[in-house]
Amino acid sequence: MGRICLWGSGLAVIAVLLAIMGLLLARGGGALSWEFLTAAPKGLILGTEGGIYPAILGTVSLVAVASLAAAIPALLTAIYLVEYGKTSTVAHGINFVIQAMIGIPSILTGLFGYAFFVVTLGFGISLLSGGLTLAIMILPTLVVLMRDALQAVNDEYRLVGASLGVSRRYLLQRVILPIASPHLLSAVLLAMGYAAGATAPIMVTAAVVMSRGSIDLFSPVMALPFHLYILFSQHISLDRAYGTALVLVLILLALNLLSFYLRSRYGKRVTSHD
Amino acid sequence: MLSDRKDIMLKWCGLLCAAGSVLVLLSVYMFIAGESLPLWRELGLSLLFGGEWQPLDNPPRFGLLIMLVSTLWSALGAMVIAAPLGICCGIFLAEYAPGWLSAVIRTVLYILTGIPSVVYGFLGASVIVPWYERVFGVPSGESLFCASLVLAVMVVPYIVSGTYAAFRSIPAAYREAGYVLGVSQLYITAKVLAPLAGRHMVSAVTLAFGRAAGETMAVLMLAGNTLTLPLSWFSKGEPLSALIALEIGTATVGSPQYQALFAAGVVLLFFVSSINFSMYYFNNRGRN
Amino acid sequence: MINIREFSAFYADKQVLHSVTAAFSRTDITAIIGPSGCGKTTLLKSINRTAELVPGFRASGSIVLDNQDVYCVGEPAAVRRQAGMVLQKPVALPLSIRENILFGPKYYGVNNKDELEQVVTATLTQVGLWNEVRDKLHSPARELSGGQLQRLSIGRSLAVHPKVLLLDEPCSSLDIKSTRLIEALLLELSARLTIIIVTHNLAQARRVAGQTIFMSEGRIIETGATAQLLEQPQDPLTQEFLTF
Amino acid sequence: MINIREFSAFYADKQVLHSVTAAFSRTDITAIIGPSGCGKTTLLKSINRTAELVPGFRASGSIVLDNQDVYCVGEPAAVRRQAGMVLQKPVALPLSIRENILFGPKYYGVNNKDELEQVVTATLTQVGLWNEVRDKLHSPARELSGGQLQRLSIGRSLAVHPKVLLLDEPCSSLDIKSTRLIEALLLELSARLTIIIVTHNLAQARRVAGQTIFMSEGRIIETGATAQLLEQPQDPLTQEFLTF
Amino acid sequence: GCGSSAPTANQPQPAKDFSIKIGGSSTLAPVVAKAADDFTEKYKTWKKVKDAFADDPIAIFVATGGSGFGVKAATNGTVDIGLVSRVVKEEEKQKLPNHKLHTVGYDALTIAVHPQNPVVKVKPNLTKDEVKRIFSGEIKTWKQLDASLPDRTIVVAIRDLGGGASQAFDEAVMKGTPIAKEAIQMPSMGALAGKVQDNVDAVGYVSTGLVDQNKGKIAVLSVDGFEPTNENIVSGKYSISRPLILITKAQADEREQQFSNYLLSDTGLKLLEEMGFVPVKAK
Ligand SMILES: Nc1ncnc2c1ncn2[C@@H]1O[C@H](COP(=O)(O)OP(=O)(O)OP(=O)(O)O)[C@@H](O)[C@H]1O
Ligand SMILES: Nc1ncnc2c1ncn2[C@@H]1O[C@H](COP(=O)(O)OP(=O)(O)OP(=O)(O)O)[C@@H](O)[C@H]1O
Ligand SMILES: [Mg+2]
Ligand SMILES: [Mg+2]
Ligand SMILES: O=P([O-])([O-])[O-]
């Protein structure tokens, strides 16, 4: 009885991401081209024909913004929690902080987004709020995964070059950011995934319905997450609604894979120092 | 060369970024909370426990009783879900799969978390309520139960990845022990390593019951969004998060109802915050 | 009573016990010894069956149990029960002193209240337990010191009534007062169950034991009477191992 | 030179060392030994100041190397320079060979190439490492043997010049030929380093210490001549370790 | 101008932000999406629509919100062209000085149902008392509407608060009388729309621009007696009917004006035609 039920659930995960990505590739395979890659939404009712290209775009560039202006912030927040700050009471703050802050719904992330960059700011509904606004929701999970990454680096490298007297900067910069490397890229590709995937926060700082022209900060864009929401909420096209989460989930489905690789792969350099 | 410029360069920039990520935060908080303010003041608790919600009536009345309820109902009932079959997974993948098993499945739950809620949303509007609708015979069927079981799935990863940590991180010895006595996996796995792992599932499930509070794609398009008091898990409600991405957009910053919906912020935002703290302290209180 | 006949055993390719072959009697207490590594676990591990927990174990030979070889037996756990088993480092299970006792006999379906309360105070008493924590059964078994706790750990295995009581190293953590308490214990036990203990300690060996077998590189080198083996060794390999 | 006085050190509040006091002359080595637990590490990392990464790592007393009391130069990095330090297990940073060696020089500002060359060449020799090595110098050092390595380890530290060398079980990973050869690189750095090394080989002291130290519980129990020490050991405490 | 709280129209602006940012009903947005697009399409650049302009890339923007946020996203700024299907209200009017109020055409709230739903046989014609009946969540099941009718419950789907569509039925049918709560809001007219076509016992005011756009999916009842055709409509027979406007700033700027000019010339309100509304030339 207690094995039924632990094998169950155990094949019930895997029988809900294949009837997911089943779905997903029976309903949606068939959107999927060339054109429905590289057109913009067309037809009497735009996004009934064409295809997903601005939405494409609208997401990378939110995504480039988001990282651009977390990935920095992050790692040194990371580097100062493992290398200075360490046990100190800040650092236990900031911790704590951190922590706090990666429960906070994305809704609310949004919701702050919309009331100081959209409107305090006065950037609009544009590109640059929403990337802010995503690079406030990844924020604390990257100084998390940069933080751990850094953690896991064989404490006897720090040893040795304490041992020899050589700063903790001169340390990292020649041996732990090397090695640590594969692992900081592979918490920047999950949160990017993270935020390619966000709908809340950018649906009130960012998104629009439709958007012609060129990509630029201050004026709003079209994501695909939304542009999944509107096309299945706004009934305009489930076939292409399922062909756009196909392409969306595919997108993060790389991204994680590659992070997943990244840390899979060179998992070992980083503890063990053979 | 005893001191290096660099090196103290670094560490400030470090702290500074770190405090900025603070401050970030505080004012996160600041800001959904100062934006009410005015109607917290106005109101008080009539705006919490409130039961009718008319932001366009003349007068308009707030209360967000309705919504708190339906958040309780989508969030505990995809617990009820989620936390018996995250916690056998987790586990099953621990104690029972064959390593290449255990592997496969800890790498479909990894993918699973990357899967973005609007794509939940997305598949249970489209695949679970038209079945709901058929099979109970009712005549619409988004509904708190929708919801809850699209958000079951969501959480299950976080459940699953926390047992199975809780479990694995108990030494080899506690089951050596047991199974020198002749007793069985199972006899063991009950008696002697879920007692060792209760805390860190009870920790699992309560996070990702903050989190299934949270979310908000999946029980927008779910819940059904109507505007009475659920009484159950199979009525229609309006939660918390789905109310403010639904009205923040249309309505005047600085007008009740905006003010209204960053109430609904705030009380989203102590409920979650809540129990991430009482976990930290939970936690923290445990090691020592 | 056990009997091992050209008993061999591998972690997945590695092999660490080459063509064992041992005897041990029911009413003696044997004694193991031998360099780190050199198999002494893994034999005592293969007795009772736990060894094939570790994935990749193989093992082939025999080993008889009161005239039944333990690997013709379909499940393990029939013959771990009848060979309790004493780890180095005492475990003390997330539960109460009583429970931790109790832990075997309710899995094998003892669950009349008396009978419970029966097998808790014999078996404590048994392993001069009883006095110290008469008042604190319902307490968790890890506020024991190790010594007490290393005592419940071998009172656990009693409750299940083995016919074997194997001992890996049981007192290489604890202080000597302790060692002196399970050491008597023991030699009280020996006069009913064949107990084999793995031991650093030559004088424990001295102590304790009737036979005493030396191992190296996961063969038995040589077997005899304790004393004999560790005065007047035969084998050079013994030797130098004595003497270093 | 070395001067230990009244030295206590703490992890969070657990005191590891209770009032040490001891010297170590320039040209000797001093060897210590103890049981397991003793001390010995947290000795030889108070020294040269490693043991303060631990965090709530506390200590009391003068270490006083040079005429300096370590304890009151502001920052540890210029002790650490002094005091070199050598670990159980051979670390390899993650680059080549011969920027392992240049590590250190290169943060002290050493960036003339020539000079590079020259700090390579002149410390793989010492270490007599540049025969085995010197066609790989760009191979990763991972690539190294244990003994090799070790070697590697000590060069690293020589080549920024430090006054103390301090070895923890430098060669309990190495097979003899390995510890031969670093035994007989120490014995030539004797002559001009202060050489302090932590073993558990009591042979090992005995070839290569001139002094040695016995430690117990967080204590120096007895110090003395080598010889002297291991033959006629003054104390119980050393007594019993030397005869377990 | 980006939006912000503060119109900033009057700010000296950086000359290079040349993109129309548009927003509001979420009736209009589709047509005014496809403009758009029609648009973009048809010039490329700015240099295209007028030789006067600089060779820049033509870049609009559409988002919908409903006419509430149409209006009040007009009123401060955020949009440069708000779009609304109602009336726009006196007081709406006054903080509005400085902007134009365009009617383009006119759009019915028809009653719409599942194409299956055994009323449109039963009782293809409600009177409006009934529709009033309906929304208020007074009869509660289509047997209670008509005894022949199955004894299901009807499933009302309105739209949110902040769309015309609900402010406009209000003031035809309701009157003042509150919606039922059971209600279900649904943010967009594309989304009620959806609704009534999965729902065989769902009931909503759909606009007859949706009903055309998804012919066949949706069945709708006449009120009072008249259907709503484009003829009642326009006489008015037809009562529940809404106007659809633009807003547009009285300064717009040149590359604006463009544009709302397209959307006002005989292509864009022939789009309006196509897409299932009434054009404003044809009243
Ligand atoms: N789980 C395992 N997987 C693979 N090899 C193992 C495992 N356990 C032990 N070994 C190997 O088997 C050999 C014998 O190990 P065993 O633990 O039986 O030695 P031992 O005599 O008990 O040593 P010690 O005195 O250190 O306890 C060793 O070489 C060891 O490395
Ligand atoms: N990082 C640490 N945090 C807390 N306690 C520690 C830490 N490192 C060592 N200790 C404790 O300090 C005491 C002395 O440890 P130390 O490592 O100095 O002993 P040692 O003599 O070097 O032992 P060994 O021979 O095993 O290397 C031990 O009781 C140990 O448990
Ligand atoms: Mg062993
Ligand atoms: Mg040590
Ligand atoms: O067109 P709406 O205002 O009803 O969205």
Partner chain sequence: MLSDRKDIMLKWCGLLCAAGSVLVLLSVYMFIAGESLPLWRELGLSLLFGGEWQPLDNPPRFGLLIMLVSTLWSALGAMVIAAPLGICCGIFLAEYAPGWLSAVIRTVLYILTGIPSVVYGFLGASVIVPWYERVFGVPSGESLFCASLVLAVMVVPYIVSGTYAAFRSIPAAYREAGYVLGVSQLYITAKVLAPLAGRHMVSAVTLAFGRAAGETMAVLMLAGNTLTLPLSWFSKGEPLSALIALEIGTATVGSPQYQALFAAGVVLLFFVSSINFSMYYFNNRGRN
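Numbering follows the first chain given and starts at 1. Take the two forms, superpose them, and find the largest set of C-alpha atoms that agree within 1.5 Å; that set is the rigid core. Everything numeric in this text was worked out from a predicted model, so none of it was measured. Compared with the form predicted alone:
Core-superposed comparison between these two forms: the C-alpha position of residue 15 differs by no less than 2 Å.
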Second form
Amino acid sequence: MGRICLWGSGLAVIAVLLAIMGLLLARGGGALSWEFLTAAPKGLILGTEGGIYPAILGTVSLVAVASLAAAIPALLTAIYLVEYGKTSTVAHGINFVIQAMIGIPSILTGLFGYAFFVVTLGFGISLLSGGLTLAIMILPTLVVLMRDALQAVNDEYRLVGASLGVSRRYLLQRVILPIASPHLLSAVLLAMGYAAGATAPIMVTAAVVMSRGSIDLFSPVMALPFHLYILFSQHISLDRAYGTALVLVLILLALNLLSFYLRSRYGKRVTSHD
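Given the form predicted in complex with the partner chain, corresponding form predicted alone:
No partner chains or extra molecules come along with it, only the chain itself.
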């Protein structure tokens, strides 16, 4: 009975995903074309014609800025928690703050980004403000995923290194990080997917209704989640809204599948005794 429940739960999750993809394909598949993916939106009512290329480019740019800004601080924090701090009071405090940050609604992160990056630092509504705001949003998730990746490395490597008198820094650089690198990269990919689908933070820090696709750190950009919100909320074109949603979901699926491949293909290296 227990096995049936487990299988049923797994199949239910797959069924929900297939239902979502089926709906998006049925309603938005017809909107997909080369022009839709490579042209800017146009029309008397903006979005009824043309494509979503500036939104795709803006989303990729926002995710790139967020990942670059968050990855190194997250990795350094994870290294301290696993390799140096462990049970220290500081480590407990960092873990508490990280867990608290994960529970913060994204709109509050967006409001902080607006107050700090847009207003206080004077970056304005821009790619840089949006990317840094997304970096704050994904930082705690990245720390947790990277911490788990480092903790998964077999402790025998550390014990052997200590018995041979190898410095902790050398062991970290030459053994621990190379072994954990597939899972660390997987963590970054998952965080990129999280950032790509976020709407609330970029609404107040980075996104505009229309852009021609030029990328400038101090200029606003279009983004797929915000463009999708505009199309749906204004009832501009439901077919194109579903098409935009389909493109966004395919991007998220690609990131998650690549992350899964890295974990399954190279994950055995993490706990190997060899």
